[in-house]
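What follows is a single chain, given as structure tokens, in the form predicted on its own.
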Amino acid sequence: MSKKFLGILLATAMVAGTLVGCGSTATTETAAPAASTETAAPAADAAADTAAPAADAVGAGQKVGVAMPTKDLQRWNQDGANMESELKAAGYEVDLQYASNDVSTQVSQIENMINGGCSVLVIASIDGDSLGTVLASAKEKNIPVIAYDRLIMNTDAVSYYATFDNYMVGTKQGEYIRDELDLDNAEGPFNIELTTGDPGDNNAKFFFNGAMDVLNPYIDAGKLVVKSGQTDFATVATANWASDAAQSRAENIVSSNYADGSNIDAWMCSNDSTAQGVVAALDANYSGEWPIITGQDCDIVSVKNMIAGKQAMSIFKDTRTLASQVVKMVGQILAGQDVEVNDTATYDNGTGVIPSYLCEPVFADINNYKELLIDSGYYTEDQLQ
């Protein structure tokens, strides 16, 4: 290995060490062949060591396919760019594709990656149930697949899953509402409405269930009231996480249930794009006191809304951390090494539990967003003006 290349890797490791930490619980299992290795190295210092390992003769120059769902959401642009940059710095050729939230396009892109000589596939799926056939081809060619942030369902071709602790995301949103309304002490009742994400995204159910496990006891006790009556996942889901769909549904809820001027005290939104739709609906049609609105991803628009007092919080999932961990996993796969995971029990995709690496999310609000987002270099102050 050249001194120059080693310097690049050490610099990458130092940058990764400054990022928000990943989860630190590690599980070790017996090593398997590279395409299906289910091993876990100790992860106590994972956040400080998330850069890719040396791309030696086994991995250097090999091609990695990265399939992202869309450029329409800010976070996927960041995820793709971060991963491409780190993979190239580690010596890999990268085929990065965005599919405009069209499943057939993503399938075609993955087919091209398989036939185009990719040695590993990293896939953030549009619809977790729609990739079984194309990934069967990857398995036939012994191409390992890492599901990126969204679990790919009902296929045994998935080797690993890398994500944030999705249930914890929802838990933190529910706890924020609980604490801000002081539900354990305040008399209430308080009105709340619910908006979650795409029903085809396996993560949406984890987000929703995490939040509702916190909020349901207060709903059952009558301290939280959902005036619309819309509380089941299927009803509150938002196709493609689309802001306009979230806005349309929120406008209907407001006109049907709050036209008399009664307050909405909280609106649990599972991510920022749906939160932005709810904010737009409230700006247009709501006359009560402004509610606590949750979100996820710390999109620039939502951080600006946070500063303006229109969104209370957003879960911060530092995509630099996740990208670094995935690059590390890619390097371990291509070098035939044990692949680091820290969860081998939670994420069953219908064919079995997928060995996973879970990073830990935190939340940003008006009190800490500067420290988390600006001081860390994630955004500049000018971007949030």
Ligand code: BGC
Second form
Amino acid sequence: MSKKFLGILLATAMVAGTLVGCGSTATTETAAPAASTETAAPAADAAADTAAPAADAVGAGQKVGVAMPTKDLQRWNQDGANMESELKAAGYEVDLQYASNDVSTQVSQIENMINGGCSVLVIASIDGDSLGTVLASAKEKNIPVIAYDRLIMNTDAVSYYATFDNYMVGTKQGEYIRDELDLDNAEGPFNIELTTGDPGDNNAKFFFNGAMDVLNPYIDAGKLVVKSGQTDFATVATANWASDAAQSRAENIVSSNYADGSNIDAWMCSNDSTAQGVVAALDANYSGEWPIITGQDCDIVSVKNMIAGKQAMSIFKDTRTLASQVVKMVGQILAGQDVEVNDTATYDNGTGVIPSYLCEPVFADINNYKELLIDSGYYTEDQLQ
Ligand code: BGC
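I've shown you the form predicted on its own. Could you give me the structure of the form predicted together with the ligand?
In what comes next, the whole complex appears, and the chain from above leads the way.
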């Protein structure tokens, strides 16, 4: 990568970092055993503070394994690309793999990373509960593991977790609905339906609980009515976060509950892929007033839907910010330094609390998307046409 391009990349990442910051009240944790110790400056400092490739980064030349769940969703392509370019800029070799949302493929990719000499593993899991065995062998070989975006459950091989504040994602979605429907003042009642994500993704419960903690008091008070009666996590979950699964469930809900012409006022969707499924279902089968639909990720398709008035909001999680933070953690681990974290209470993976770094999500809607997404260089105007 040219210095100029890297400079632009880092400059936009830093601009975005001021918009979607990772928490500033970071504490530090002692690093997991370093796979290698050299004495040059940490890779992350070079990547974060200057535009120059960090040829002298600690651990430069070592290999970092990056396991991503799927190429099907835009966000993971961005996460993988950001991680790869930032790690390479910091001087590391990178083994980046996508697993087509197939757990056994991801397990064998991780096995290959362990046997192929990776010094650190960065893993966005497909199913948080399915990596215990393969990660036991990483632990045996003293290879530190960073859980990326999604917590890996029930294994003591996970050293750190870096993500966005998942509960806050949900509360922002719930608050958006509360404020747009003016639930504290308007008479109501309003109809709402709910769609969340994959039960094997630990994040999904955080998103759902965050939103429901805002919405439940209004449901209990009768101001929000879920006509389908479907309110528990298992029923409103969407396997693999798949748009077509969200779509067919939404079609059933519409035909069973709204064929009488009653309006759906809001549809809480935990992310953009599920929101897109709900939009498709409503486009085909619903003739009432268009509901407020929430989402998450600011996928291009969903931002276009936002511009077209079909999805009211999305949550912007700047994947550049998360990637920069994780590259910094990799550098700190390889240097045997304290690893920067800002949460040591929230994310228990069944073996204890995993020291975490939580970045802050923000909501995007028609009023602020230009500033968040275009001015920060995340998308060009053309991409959203
Ligand atoms: C991520 C979301 C994403 C979802 C589906 C979650 O773990 O945090 O950003 O929309 O997975 O891929």
